[in-house]
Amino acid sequence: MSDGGERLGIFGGTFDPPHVGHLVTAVNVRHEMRLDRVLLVVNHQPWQKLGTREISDAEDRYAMVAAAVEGVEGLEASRIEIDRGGLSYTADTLRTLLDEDPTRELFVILGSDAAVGLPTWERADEVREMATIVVVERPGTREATPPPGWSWIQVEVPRLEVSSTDLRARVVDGRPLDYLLTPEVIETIRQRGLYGAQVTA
């Protein structure tokens, strides 16, 4: 889609499970900054959310994350911070995409939640540096400010209220979780038995 070096974005978390929310995010980014690629990072361990909660086994959410990606345009699991191990940085992934090709640019799409706090990630500087921030908002919702600093582009998507604890919490209880996840990530769910609990068809 680009003429000089690859426009690639990169949209981490935890995907636990990923949802239709997440896809529709990743969609409308990669139309909206006309983006070759969307790479869905599966972190390793959050250090946003060490001890917050139980998190899914990494590489059953990468097998989540793969198989709700697979057949859409643009957009593709990666596996680079499973594979790199430890604590999941930005800074690491984003330095690890340069290095394996310079000409690409970069940009990291957050929602507006998670923007707010960039001044407390891990190296924020070389963050800022390497890549072009994107912050995702809803219809409706008040536009969040760039902290002192920083700059970011502004893409809005489509309200979907969609939560992955919610979505958890289904699972155990047995209740639909037809339309907020596509069918190959329910299978996923079912076929490794993951949230304790088997999803009925």
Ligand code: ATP
Given for the second form:
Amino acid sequence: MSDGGERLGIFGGTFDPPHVGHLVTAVNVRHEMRLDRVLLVVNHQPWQKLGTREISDAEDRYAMVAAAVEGVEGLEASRIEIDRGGLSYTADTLRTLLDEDPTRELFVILGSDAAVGLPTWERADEVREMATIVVVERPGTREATPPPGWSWIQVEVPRLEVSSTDLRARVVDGRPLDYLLTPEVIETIRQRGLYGAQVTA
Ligand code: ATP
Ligand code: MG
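Write the structure block of the form predicted in complex with adenosine-5'-triphosphate (ATP) for the protein whose form predicted alone appears above.
Zooming out: every chain and molecule, the one shown earlier first.
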């Protein structure tokens, strides 16, 4: 049981861009797991995606996440991996958060597509020791069961078949973004001219 320390959710991602699938997951896992806060941790260099595609600048992705959670109770954008630099490993992030406050209880939040890769993570055993794993089903991906030696808590959240990949294509094609991204994120994309968007004043 909790010793009274902070119950802290860690929801890591590339967030290129952050969409309703991320936000609905974060607020609902926070509620169901009675977490004090959920940090949306913006990857500096997502080692799993390097070399697969162009990834937006970390500062642009951070700006979009900050815009998405501004004023939302219990959700925060985290710079921890950007400030550390280099490749982003969750094991390092969890260690930093525990060093800051050893009484914290950590919960790593993942979509099912990301969860199946857990055993391949850098120092996966440390991640398993330091945090409870919380998984949400991601529609459009295979149903995930914990890999051998792993266990997780499954939390039901509204299933939204939304991806950053689709949203980037929507910007390129000029298709609607409304209701898939918050107005503040759409504004940030336009102001910064991300994904080839027309820059607005
Ligand atoms: P991309 O298409 O670029 O891979 P993405 O939409 O998968 O982007 P990520 O930043 O890769 O978003 O994902 C960060 C985390 O959010 C992962 O744990 C992923 O499983 C989870 N996630 C992303 N989209 C959803 C969704 N629609 N529902 C539930 N979880 C999601
Ligand atoms: Mg993804």
